[in-house]
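First comes one chain, alone, set out as structure tokens in the form predicted on its own.
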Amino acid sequence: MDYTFQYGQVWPYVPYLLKGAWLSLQIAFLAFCGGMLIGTACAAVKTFGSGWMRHGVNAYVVFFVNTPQLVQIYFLYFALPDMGIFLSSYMAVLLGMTLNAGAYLTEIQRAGFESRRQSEMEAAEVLGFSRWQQIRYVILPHVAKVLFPPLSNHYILMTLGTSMAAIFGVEELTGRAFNINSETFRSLEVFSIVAVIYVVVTLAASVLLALFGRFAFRAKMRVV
């Protein structure tokens, strides 16, 4: 095959990827931290709490991790107007993830929940602790030491699944690279550009994720 790479059709548009991937990282962490809180959430209710409300949250995972993530956003973008609910692009897909990362984490953190220590939950107890107090002072910090490594994981592979904005017209690293393209048919040059962006926004998000739980938690992680 006779190609020749002209990467200097591409190179200017380096730091117009380079916003795109930070506005990438922006969408990951704003869905992980909204998913973070439904699943806590749903965790806490799923270990503690009644039949009903457990049957609703179980109702709430299984739609959302049995459904694609794309399938979801679809819905939120292109459904919802027919019932006068109207977002955009971005919020649309913010939305999506942060409501499938709630379930996905829903799972993850009830596994925390049940590793807890019984002993801890009897001494809670006697010292007179409420059912709030017990999750905030007992719970928690141990879920947050175990569960670092697979959470810090999730988000990993919830920053590249940001790329999927891109099919709502979202400027993101993937969609910013659509608009290269477009302009320079220079397909592989702009999506090797792209693919390598990723790879260094993805190890260094690792690496970073990985000194912070050695600090923190001295949880041993292994950098992806």
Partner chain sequence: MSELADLLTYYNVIFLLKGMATTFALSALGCILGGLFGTALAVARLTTGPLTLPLRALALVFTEFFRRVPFLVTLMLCFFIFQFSGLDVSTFTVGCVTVVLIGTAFLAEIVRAGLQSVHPNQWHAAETMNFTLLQTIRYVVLPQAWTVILPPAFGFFILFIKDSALASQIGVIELTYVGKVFNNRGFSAGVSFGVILVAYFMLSYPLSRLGAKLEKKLGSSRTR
Contents of the next structure:
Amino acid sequence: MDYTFQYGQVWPYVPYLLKGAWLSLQIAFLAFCGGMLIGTACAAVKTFGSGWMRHGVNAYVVFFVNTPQLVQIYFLYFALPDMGIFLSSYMAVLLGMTLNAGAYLTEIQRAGFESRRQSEMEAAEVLGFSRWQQIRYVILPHVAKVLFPPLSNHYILMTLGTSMAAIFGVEELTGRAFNINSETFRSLEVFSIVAVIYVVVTLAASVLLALFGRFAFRAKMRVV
Amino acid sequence: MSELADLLTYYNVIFLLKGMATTFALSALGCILGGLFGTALAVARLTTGPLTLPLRALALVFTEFFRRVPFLVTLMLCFFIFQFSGLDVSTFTVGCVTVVLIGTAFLAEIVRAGLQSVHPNQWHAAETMNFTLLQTIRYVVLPQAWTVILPPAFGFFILFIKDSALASQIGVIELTYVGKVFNNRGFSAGVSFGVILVAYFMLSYPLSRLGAKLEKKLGSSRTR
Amino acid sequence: MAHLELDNISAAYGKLRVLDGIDISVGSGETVGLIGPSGSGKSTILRVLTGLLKPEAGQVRVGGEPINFDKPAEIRRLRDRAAIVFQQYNLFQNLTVLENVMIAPTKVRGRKPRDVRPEAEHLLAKVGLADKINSYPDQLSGGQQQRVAIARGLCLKPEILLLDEVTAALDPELVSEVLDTIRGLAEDGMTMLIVSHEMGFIREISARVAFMADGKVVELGSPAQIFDAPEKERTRDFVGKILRH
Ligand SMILES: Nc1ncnc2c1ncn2[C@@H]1O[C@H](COP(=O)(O)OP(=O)(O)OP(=O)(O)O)[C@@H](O)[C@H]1O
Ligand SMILES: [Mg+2]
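Coords for the form predicted together with its partner chain, given the form predicted on its own:
Okay, now the whole complex, with that chain kicking things off.
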């Protein structure tokens, strides 16, 4: 392989790429927050809800968890217009990622709710805690500690997942890589730089999340 | 509905099934080869001493890199590397290399966590009897760790079925690509991608049920 | 000449200093007992002697040769000569009793299973487990596991045997069985360092006894001295409390 790397041509584009990375982070953040709202509501329904509501939530979760996000977004972006619903590519991606996240976060949170330890609850009861005090001092801290690591993990996966927005023409990090590639044709240079940006960004996010998790919830978290 | 009937001709169904098979093969290959290489990486990371430091560093960089770069970006990197290397390989091969690289990184972490779940006492006992690292892992640790490794590895396999949808971007004729072909042949996006979503579901859902059963069974059985 | 010598050994877990200038020597074929309160560092001494914990200072000598703990080859040599029976048994959970005993001689030393098997069966019979050779560790009682661990150590044909609380988990009947086994080894001239709370046994079997507290050897002497006429206040305290029980 006699390929000579010429990063010189691509360097000037780095600030442009970083702006794309910022957009990636925004998409991931918005989709995660939306997903958390859906996920918390659905997990609550699954834990406490009535029969038919649980079935509804189950159908939603099972469907989204067992199909690819990419095809879900294809459907939203290309099929909804036939029904008179027009979404911009950005909105289609955001909506798809949010719905997808909602399903996964439902599963993660339900597992967290279920991990409340019976013995702890009993201990709290014996100590004479009120219902609210039990939630405040026993259940919440425990659930937060158990949930934080898998939620952080999912957030990182979602940050990586935003790259499929490029396929719909959203100019986030990967999208901008495709743009530069078609201008300069320095494909390997562009995509290797982009890869490194993803590594650095997600590594930074992992470190911050692990520090926060340890500090706030005494969650056991490792970065590497 | 009549459109759906039009789509489901004999040849289209065969095409669809082939796409399903390719999707399945892609993630199976990624998990089987990735599992082998990943185990090697996991073991490399457990070595001690200055001699194997480069090995450890390499294993660390590999796993962290491929777990923190989006599928799409890794795919493009592989695609362009093959293109510039002048090797005339099929897009399917490029897809395979991509899934193996990513599978290796993720499974290395799963295997490493599994190995570390075996009580340090077991490692120490083997150590004091002069087992080498490989002997310890082969005779003592892996036989105890596989019940811990298998469920998340299987979960990753199911996840990979959906992630590999991105391979359609370089023209690998897997399930998502089949949907795009249907769409290009004039079928509406709703029907084309709807059928694909159902096909993914039929692939992923039974496997995820199997995975849940597996987890339950292994979880309740003892280490043998 | 002393078979096994610890010369001014200090060791720590991270920052926690656990051994502080330990001097003990065990003559060839001699049995030395190690007693002391929980947490005094007895198990840690055995960890050092099996190369699981590198001493911070001091020297370990086997047959007069100092062990360099930075050299893996020397640690392997040390482990070939000294076998340990752990306080928590540490049997391999995935292997049967017989496999547990046979695995190191066959896989590590490369001996033929057909040669090792009779030896393993003989040893297991000697510790009273002839009928359990195909059981798994989690199907055995604590005392049975303990005896498997002893057989496993012996099947390596060590020159030196390090025993950590081998009777701690046993009921009185089994204790006498295990102690008989160890007594037999002592008569055969095995060099042994034995950690135990079983004062009667330590007294009977040991040529010399070391009393440890807070990572130091407080007093080292004949069983008669340690148990009947301790010189140090700390020893008298400990022995007095134990014997009154
Ligand atoms: N793996 C470890 N990491 C950190 N500290 C340890 C470890 N193992 C033992 N210690 C500490 O080292 C000290 C000595 O422990 P050691 O196990 O040697 O005591 P011991 O004399 O064998 O006690 P026992 O009679 O209870 O078995 C204790 O304070 C203990 O807490
Ligand atoms: Mg101990």
